Each structure stands twice: as C-alpha cells, then as structure tokens.
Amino acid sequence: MSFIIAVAGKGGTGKTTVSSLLVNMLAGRGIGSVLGIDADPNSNLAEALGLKVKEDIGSIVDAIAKNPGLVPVGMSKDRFIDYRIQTSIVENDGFDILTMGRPEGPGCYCYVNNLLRTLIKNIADDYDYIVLDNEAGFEHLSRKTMRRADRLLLVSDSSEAGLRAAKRIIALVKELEIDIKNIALILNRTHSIILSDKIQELGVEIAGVIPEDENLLNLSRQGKSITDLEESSKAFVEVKKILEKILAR
C-alpha cells in the first residue's frame, strides 16, 4: 500500500511549492516509485517540477463528452476514460505526475472528483509514495476524494486567514472521519515559531518552519523549476528536515 502524503491549505500559502519539493526529494532518495497528483484545478505542480502536461482528467472528460465517437466500439465509456487517464500520466526520471485539471462542461466537476477518487484507490498499490497536492478550498475533503492519508500537511503562513483555513480543514477531517494517521502544520515564509493562541488552538504538531527564501523567489522570477533549487537554500533544507520527520515515523 502506498504511503500517502496529502498537502492542503489556503491558496497562496505555498502548498504547491512544498508538494513539488517533497516529490523531488522522494525521487532523489531512490527509495521507491513516486507519484505526484495535482488535485488543484489551478494546476501548477507539473510546471513547478519543470514538466509539461498534454492532457489532464478534466480535458479528457470534456473531449469525450463533446465527441462520444472517440470511444472505440466494444469499449465502455468509463473504461476508455480510465485508459486515457492512465496514458495521461507524465513519466519523468524518478517520479510520475497526474493532473486533475478542471472540466469546462457544466456539471462535470463531481464526475471528475469521482474519477480521481477511484483512480487513487486503484493505483494505490502501483506506487510506493504518493504526494497529493489538494486544491486551495475544501472540495476534495468534503467530497472525500481523499479517503485516507498517512500524513496530512497543512501549509500556512502566520496570517489569521491562513491559520483559520488550517483550523477549518482539521475540523472537516474529523467531521468526515477521513482516515489520516497524522496531521501537522507547516508554517511557510515565517522566520520563527510564534506560539500564538491561534496556532495552539489547532492542536497539531508543527512539522517545520520554512523561512522566506530569496533563491526560491529568483527561480520563480526566472521561470525555472523547483528541481533547480540549490540544496543549500533555506527552503530546501527545511523541507528536507520535514520529510525526514515524516519518513522516520
């Protein structure tokens, strides 16, 4: 069974950056097969890792909805969609990437969520590690797209809005009884831990604190991928510590 690391948090707090670093580091360790799943309709995970996605789940569903004739004779639509999704996985040296995307057709988003849920279940034994970059909202949690995870990392800055979003995610996980073995908070773009009342109210451990990193900002400005980040950079060093904590448990 795959070891699943889910990453969630308010938009703009850096969850995709954390997810991409985790995928890259897991691949670099050579300890097993790695799949990164970009479950955020505002898909950026592959781009952060320097890859281009030709198709995502949303575009596949749209294409078949607009042109049912694409489905081969003798094959069911669901089976054909599953085949197309499998072939849409981008393979790279050390890791693969699957992108959800967002369908354009009305009423399709629930269907895509269901597809992703089924796919995660079906491929859970095909990879040793899965890193799931959730959307900025609570869609995947509320629809139980993610039914289980070994680790749920909540990425937040030190703002009240970020911490409030983390608190809502924790409450939703408990309410829906999602099978998560451990929940931890990552404070991003923060120089030190300030144990404010709002952080303490979360009732979860702090997995790590990632400071503002000029090297990371420069990569973004230059349009380079996270794979070009120097291992001596502040963000790389801190996320590496977080990963070591996760794998040591």
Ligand SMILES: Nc1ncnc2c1ncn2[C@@H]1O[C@H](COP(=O)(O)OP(=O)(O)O)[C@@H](O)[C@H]1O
Second form
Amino acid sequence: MSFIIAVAGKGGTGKTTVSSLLVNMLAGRGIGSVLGIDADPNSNLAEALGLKVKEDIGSIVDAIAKNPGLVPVGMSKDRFIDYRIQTSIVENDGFDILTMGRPEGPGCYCYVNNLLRTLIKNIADDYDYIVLDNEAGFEHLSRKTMRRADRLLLVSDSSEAGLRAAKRIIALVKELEIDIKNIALILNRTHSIILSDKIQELGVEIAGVIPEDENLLNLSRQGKSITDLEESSKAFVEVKKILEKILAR
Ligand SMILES: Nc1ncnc2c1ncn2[C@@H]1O[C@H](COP(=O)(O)OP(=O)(O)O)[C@@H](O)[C@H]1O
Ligand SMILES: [Mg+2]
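Given the form predicted on its own, state the structure of the form predicted in complex with the ligand.
Everything in the complex follows now, all chains and molecules, and the chain you saw is the first one.
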C-alpha cells in the first residue's frame, strides 16, 4: 500500500509550495516511486515543479463528453478514460504528476471526483509515495475523494482565517471518519511559533514552522520552479526536516 501524504489548508497559505518540495525531496531520496496529484484546479503542481501538463483529467472528461465518438469501438467509455488518464501522467526524473483540473460540462465535476476516488485506490497503489495537493475548499473531503492518508499536513499562516480553515478541516475529517493516521500543522511564513490559544485549540502537533523565504519569492518572480530552490533556503531546510520526521515513523 502506498504511503499517502495529503496537504490541505486555506488558499494561498503554501500548499503547492510544500507539496512540490515534498515531491522533489522524496524523488531525490530514491526510496521508491513518487506520484504527485494536483487536486486543486486553481493551482498547478506540475508547473511548480517546472513541468508542463499535457492534458488534465477535467479536459479529458470534457472532450469525451462533447465528442463521444472519440471512444474507440469495442472499448467502454470508462476504460478509454482510464487509458487517457494513464497517458496524461507527466513523467519526470524520479516522480510522476497527475493533474485533476476542472471539467466544465454539467455533471462532469462529480464524475471527475469519483474518478479521483478510484484513482487514489488503483493507480495510486502502483506508487510507493503519494503527495496529494488538495483544493483549498473542503470539497475533496466532503465528497470523500480521499478516504485515507497516512499524514494530513494542514498548512496555515498565523492568520485567524488560516487557522480557522485548519480547524474546520480537522472537524470534517473526524466527522466523515476519514482514515488518517496523523494530522499535523505546518505554520508557513511565520518566524516563531506563536503558541496562541488558537493553535493549541486545534489539538494537533506542529510538524514544522516555515519562515518567510525570500528565495521562494524570487523564484516565482523569475518564473523558475521549486526544483531551482537552493538547498540552503529556509523553506527547503524546514520542509526537509518535516519530511524526515514523517519518514522516521
Ligand atoms: N515560506 C514562504 N516564503 C515566501 N513565499 C512563500 C512561502 N510559502 C509560499 N510562498 C509563496 O506564496 C504563494 C502562494 O503559495 P502556494 O504554495 O501557491 O499556496 P496554495 O497552494 O496554498 O494556494 C506562492 O507565490 C509561493 O511562492
Ligand atoms: Mg495550490
């Protein structure tokens, strides 16, 4: 069974940054196959890692919905979609990326979420490590797209809104009885742990504290990818520590 690390939290708090660093570091360790799943239609995990998405699952589903004739004679629609999804996976040195995207057709969104659920079960089992970059909302949780994870990393800045989102996700995970072995908080763009009541109230451990990293800012300004981030960069150093803790258990 693959080891699933899910990353969730409010939009803009650093989910994709953390996810892409984890994918890159896991790949660099050579401890097994790595799949990054971009489940957030508003961002781009592949791009963060310097890769181009050929086609996302949303557009595959849309294309087939618009033109059912695309499905070869003698093949079921589901098998064809499955085949197209397999070929949409972007392969790189040490890791693969699967991009969910957002379908436009009516009913397609639900369909894609059902697919994601099966994908996480099937395709995902072919990989040793999976990093799931979640959508900012709680859609994936409420649709039970993700049924299990070994780690849920909640990314938050030290703002009220960020912590509130983390709190809501924790509540939802419990309510939906999603099988998550460990939930931990990552405080991003924060200098020191402000052990406010709000954080303590969450009742989860703190996986790490990532300071503001000017190198990250420069990367996005220059349109470079996370793979260009120097290993001495603050964010790199901290995420590496987080990963080491995760792998040690
Ligand atoms: N620790 C950090 N220091 C500086 N910039 C950061 C840091 N974490 C994230 N960012 C920047 O913040 C922006 C949003 O981060 P991102 O990972 O895309 O958030 P999310 O995926 O949660 O929406 C990006 O431009 C990213 O480079
Ligand atoms: Mg994102």
